[in-house]
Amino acid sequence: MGKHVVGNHIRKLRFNRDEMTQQQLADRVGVTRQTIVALEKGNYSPSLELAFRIAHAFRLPLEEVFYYGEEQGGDKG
């Protein structure tokens, strides 16, 4: 059984939303740009509250931004 991780599609969603910068997303959800960088790289799992704030920023349900699955090198795109 492999290691399970919380993954996300944040990078892809930012580019699909008029190429939103990491700083713009960070400002919208109230965190630092470094937090967004860590999330996109899979180095940080957000709190439930932050996950909902990010999903709300994209106007999407939580499960369209985040997923829970076996580690496979992450979503880079």
The other form holds:
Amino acid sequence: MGKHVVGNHIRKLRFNRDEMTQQQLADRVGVTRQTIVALEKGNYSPSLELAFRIAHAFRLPLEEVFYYGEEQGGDKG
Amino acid sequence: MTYQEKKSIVSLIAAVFIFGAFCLYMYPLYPAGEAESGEALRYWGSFVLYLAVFSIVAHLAIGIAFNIVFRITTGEKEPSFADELDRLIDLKAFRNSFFIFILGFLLAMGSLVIDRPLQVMFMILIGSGFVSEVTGSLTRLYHYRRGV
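Now show me the form predicted in complex with its partner chain; what you just gave was the form predicted on its own.
Up next: the whole complex, starting with the chain shown before.
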């Protein structure tokens, strides 16, 4: 059984939202750009609070931004 | 490379440079004669105290210079706050750094128990302080590059 990780679609969602920059998203959710980079690369699983803040920034339910599955690295879409 | 990664590398180089420069400055000042004389104890006491002061001042100066160079070269401002990722990495760096220092402290006390000269205890103590600082910077660099 592979290792399970928290993945996300942040990069794809940013692109679909008028190509929102990492810095713009970081400013909206109150973190540094470095943290958005780490999330997109799959190097960091956010706290529940940050996950909700990111989902709220995209006006989507949590499960449409984050998923729990087998490790494959970050979402590249 | 991000601001935090560059800062960790600068901090690592600064730690090595500061410690190296201070040791080179203090080495010729070691008093001749009995290794456990009052003069030698005064030397080790001043070594620790001056190293702490010199290290703080030099780190501050290097940190300010780094921020200025970072702004000029990248046109970006340094992050003005620490978010949850920064705090988590800081905690891991502090844990590793503290572990190394405590290990060094115990080794230093152990050297007294097995009747090693007093200067060995001071050398282990000072060396563990340096290694713990380097460990902290390396931990930060590792986690900022590889994730948490």
